[in-house]
Amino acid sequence: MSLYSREYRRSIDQPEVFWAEQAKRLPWTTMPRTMLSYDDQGHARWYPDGELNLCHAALDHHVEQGRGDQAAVLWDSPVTGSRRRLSYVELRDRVARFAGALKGLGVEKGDRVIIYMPMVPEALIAMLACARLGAVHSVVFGGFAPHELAVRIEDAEPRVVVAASCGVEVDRVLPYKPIVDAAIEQSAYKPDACIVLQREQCRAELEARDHDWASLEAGAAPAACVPVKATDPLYVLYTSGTTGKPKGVVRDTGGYGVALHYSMEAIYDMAPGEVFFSASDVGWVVGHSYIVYGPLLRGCTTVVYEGKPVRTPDAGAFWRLIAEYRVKAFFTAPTAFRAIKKEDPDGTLLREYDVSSLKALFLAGERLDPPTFHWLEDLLEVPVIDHWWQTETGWPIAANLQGLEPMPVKAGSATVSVPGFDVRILDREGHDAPALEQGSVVIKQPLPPGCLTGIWRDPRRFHAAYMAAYPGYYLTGDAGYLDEDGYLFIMGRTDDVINVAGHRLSTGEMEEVVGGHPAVAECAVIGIHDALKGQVPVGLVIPKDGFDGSEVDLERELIARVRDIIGPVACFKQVLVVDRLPKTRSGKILRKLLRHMADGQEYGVPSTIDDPASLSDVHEAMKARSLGSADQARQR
């Protein structure tokens, strides 16, 4: 058996002793004697008699080892023209003292604080003095607008809001405390108190609940670390997409820390010192994993960045980040590239700076289309490694492991199950299907470290939407195969996969297809309804900067290209040229929502829209075209 398949198995068949091994290398308060229990409702629990406290094991712990001195934090703001540089004894004393000065305003153990802040430091400095203290921290994306805010400070109960002044985006300054104000007027929970971070783009006026945080933390004692329980929440964070009642994932402490650690060597290949960069927003699960925690639990410097991947300045902005700060492993959303694709579609701007640093680029949050790893296989000369996981996991459930075993790669697969995850396909009737048969992604229970441990105040909810469809198994809500290499192909959601007059066809496969043109530098293909087959196929296409060809040629070719690879079968026979489409600020295009807009259902716009505007141009092409329903389609 291979290192990777002998890992592995003792993950699936020993989990207790695998994760305890894994536990050992974390510096905790009171060890774990019991490794795993299950609530009531058969869910597991990792480590229930173990103590420690996170903010200890990613910063006070690396102090006391001698490794003060290095770097933590390298935060890069191009949109600000700044730079900042702190180290692990500097961020340790920051965050000590920041924790007083929530404790100072009443905050305690077990209480929760909303975090509304942009890509500085001072975010993760908010994130680790609430662990240190054991509260609960939930992290809002800076900019959403105030009723998405309100709901989640009425569901969450902060004691405390910690906001900045501002956000500064590459063509504008967006003040938050008028957004902050209005979402607290909109709340029938009202937070003691309100810090605010000043900045100087955009300086907010101060009420009487408000602190200017400066003056907070200059006149506050660093607080100690608070030891908590394996198992109480380190953080809520609401899913992206949440309308109506959100949804909180609730984060456990031990189980997280745990899988973090493992995964930052195993999968990302990183030893304490190096440099590990993530071009995300702490908004985001990818942000508390792999900005935050992950790095600093496993002693690497973490690249800060304020800033998009093209227009600060230009589509060769991660690779400056690449060559100034030496970066080992680089991990962004596939559409981050594609936007780069878009704008120097022969990365012509690579070849201004030495990236000689790098070992490998990882993608995530969505699938990585294969024309886009080919175009970046082509381009470095380094790993492409696609890995697939959720908000829910809170680390990677598939993934080539750099660490442990790197393995050949398969374009448009995210290789393998990572140890921990017991992944199946499932047909319909709930059994294995075979390989190469597309079905049901679920993982079977129990779940390994580091996977939400329920709904905010929701029990319910959480067996309902993960855990009930399959008795034994959690629901990831994707559809996907594996091969007869046990690789993994995730083609997208399961309501991704249509019915054509009664042909099950993945949308994903036929997305790779029309990406795979030349002129092509975006696509999405959604499933619209027909009274004749059920359903048919639509692409949207973004061609590349510099298309001058013809529109009409354009959508022959790329009907041709469907039918000579996918066959006749998925009657693909309509293709819509736009100049941008709808997605969330993760990067995630907004299918569902481009669905219901075809069939002329009534559609919500979601708090986590990056270009609201997007939605009317996309609809005025689908109504241009007499498509589905589209004209009967209504914004609820």
Ligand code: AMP
Given for the second form:
Amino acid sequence: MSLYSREYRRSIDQPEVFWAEQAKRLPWTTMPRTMLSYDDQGHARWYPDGELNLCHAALDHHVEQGRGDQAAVLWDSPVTGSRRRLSYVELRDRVARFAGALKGLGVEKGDRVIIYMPMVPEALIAMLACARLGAVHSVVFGGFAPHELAVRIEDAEPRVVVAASCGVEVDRVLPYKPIVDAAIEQSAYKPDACIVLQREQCRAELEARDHDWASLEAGAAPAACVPVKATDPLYVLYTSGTTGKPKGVVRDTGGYGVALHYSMEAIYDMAPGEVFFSASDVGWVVGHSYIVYGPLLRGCTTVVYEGKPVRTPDAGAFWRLIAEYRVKAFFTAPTAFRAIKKEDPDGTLLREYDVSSLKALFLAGERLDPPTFHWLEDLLEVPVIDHWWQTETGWPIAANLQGLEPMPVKAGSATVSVPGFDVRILDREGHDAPALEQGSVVIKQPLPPGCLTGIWRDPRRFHAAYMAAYPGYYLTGDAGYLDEDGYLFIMGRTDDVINVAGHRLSTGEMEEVVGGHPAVAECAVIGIHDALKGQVPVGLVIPKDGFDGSEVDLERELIARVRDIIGPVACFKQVLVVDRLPKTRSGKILRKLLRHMADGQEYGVPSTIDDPASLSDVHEAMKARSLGSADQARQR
Ligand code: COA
Ligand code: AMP
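Show the same protein again, this time as the form predicted in complex with adenosine monophosphate rather than the form predicted alone.
Entire complex below, previous chain first.
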């Protein structure tokens, strides 16, 4: 039996023994004696009698162990022309003082704090300061519009909002403060205070509720770490579901810390003192787990990058960072490499840098498409690892475990189940599907440490969304299959979630926004293939009877509406006006069929279709936009 197989079997057959060993790697204030218990709904609760503080485990502990002078954060911001190095001692001290500032504003254990910031070290400081106090942070990605922020403020009811005055994109400065003000205005719930990090690119006007970050931090006394129960929430991270209301994924503290620490070793093969670079954003789960908590819990150095894979200034940006900071493991989404490949197809810029420190490249967030995989494999001399996970699980479900036992890579596969995750493929009836047969990818309960423990204030939705479909199993929402060697192939979502440039978005939510326009009678939003972003949304709308405006204006208004309500991150840029939409006789829009039509794939017409002639309407509209032919992605 291979090393991996032995470890995997032990994690599934004796989960409590396995995770008891891993728990010893963290500095607890009270070591757990019970490893696993279940709540009244039958969901796993790891380490229920353990207590710790994750900020202590990520910072103070390393300082105590003699890592104080080592770099904790290396910030590199080509968009502002700045860099900064923060040692573990410096980061701990700034976090402690900022925690003191939050405390001064009344933030206590259990209170929520919303963080709306770009990729600056202060975003990490704010997160860790919350963890220090036992407060629950909720980071919102900067590409979301005021409405999305307002929805999260209403749901999380934060005592304080922490923001930056602006974000800086490739070619422009984006003021954040007006977005925060508009969101608070729209929200029925009002936070007590807003802390603003003033950036020189665009200073914000401060009002009565606002506090200047710098003066607050300068005047604050350092706060001590507050031990919390392992099962207490560390953060709530909102993610797209099938409806307009995002799901507040609740992450616990102890199980998450143990799982991340394990993953840093077993999956990423990282040792203390080594440099980890995850090119994502703190607004996403990748940022939470592998820019902030994972690397710091393991005593590594984390690279925090405020820039893009291309255009800041060129497609060699990642190679430069890897070379300059001697990065050992690098993690990003495949879309970033598709962008690089487009600008530098021969990898000429790579040759300008010494990337010999790099030992493995990890990709996730969307499927690693075989052309991108092969391009990278040919270019680099290190393993190119696709690994699969989601906001809900908080860490990889399937991977090629570089620190345990590297395995041969198969293009298109995320390799094997990570120890702790009992991954199964079920058919419609809930039976195990045979090898190579596609089905619903589920995880047999109990979920390992680190996975979501609920949906914020909505236990019914938690159950309905994840646990109800197949009792005893967690529904991932992905379809896929296992091959004869146990390699997992993830083939796409089974719900209305789409993946645009590695960002998870809900077409259901976009439909609600499009359908809310006064001229729209009915609509469907589908995700279609895009050569760069993986998928992009396209709207199909039926105008109301009597609509006499121009289609061009309607399209422009709908695009602006989605941008205003959801945000630029939605990438909603195309609307087709049609007379009819294909539906079943029971009135369900045939979205999958529309998707296949738009992607130029073969499609069968179901016998349940109500009006087969509706297909020619849609076909014409698609043809007019060059959708539906095999090379449409390139033409667009
Ligand atoms: N704050 C404000 N606006 C933001 C933003 C932020 N943090 N991030 C993105 N946006 C805006 C962009 O400016 C863009 O606006 P535009 O329509 O006015 O141009 C829009 O949101 C869409 O952004 P994006 O999808 O990122 O497109 P892009 O063309 O700017 O960049 C990639 C494309 C592929 C280079 C980029 O998406 C990327 O680097 N992706 C990496 C994947 C990643 O980080 N995934 C996270 C999970 S691993
Ligand atoms: P998020 O919650 O934003 O991380 O998105 C999670 C979803 O992205 C998953 O449910 C998958 O649909 C998709 N995804 C993430 N990583 C991969 C991968 N390596 N292969 C295929 N799909 C992926």
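Think of the rigid core as the biggest set of C-alphas that the two forms share within 1.5 Å after superposition. Numbering follows the first chain given and starts at 1. The model shown is predicted, which means the values in this text are computed figures rather than measured ones.
Once both forms are fitted on their rigid core, the CA atom of residue 620 lies 2 Å or more apart between these two forms. When the rigid core is held fixed, the Cα atom of residue 430 travels less than 2 angstroms between these two forms. Residue 386: CA moves less than 2 Å between these two forms after rigid-core fitting.
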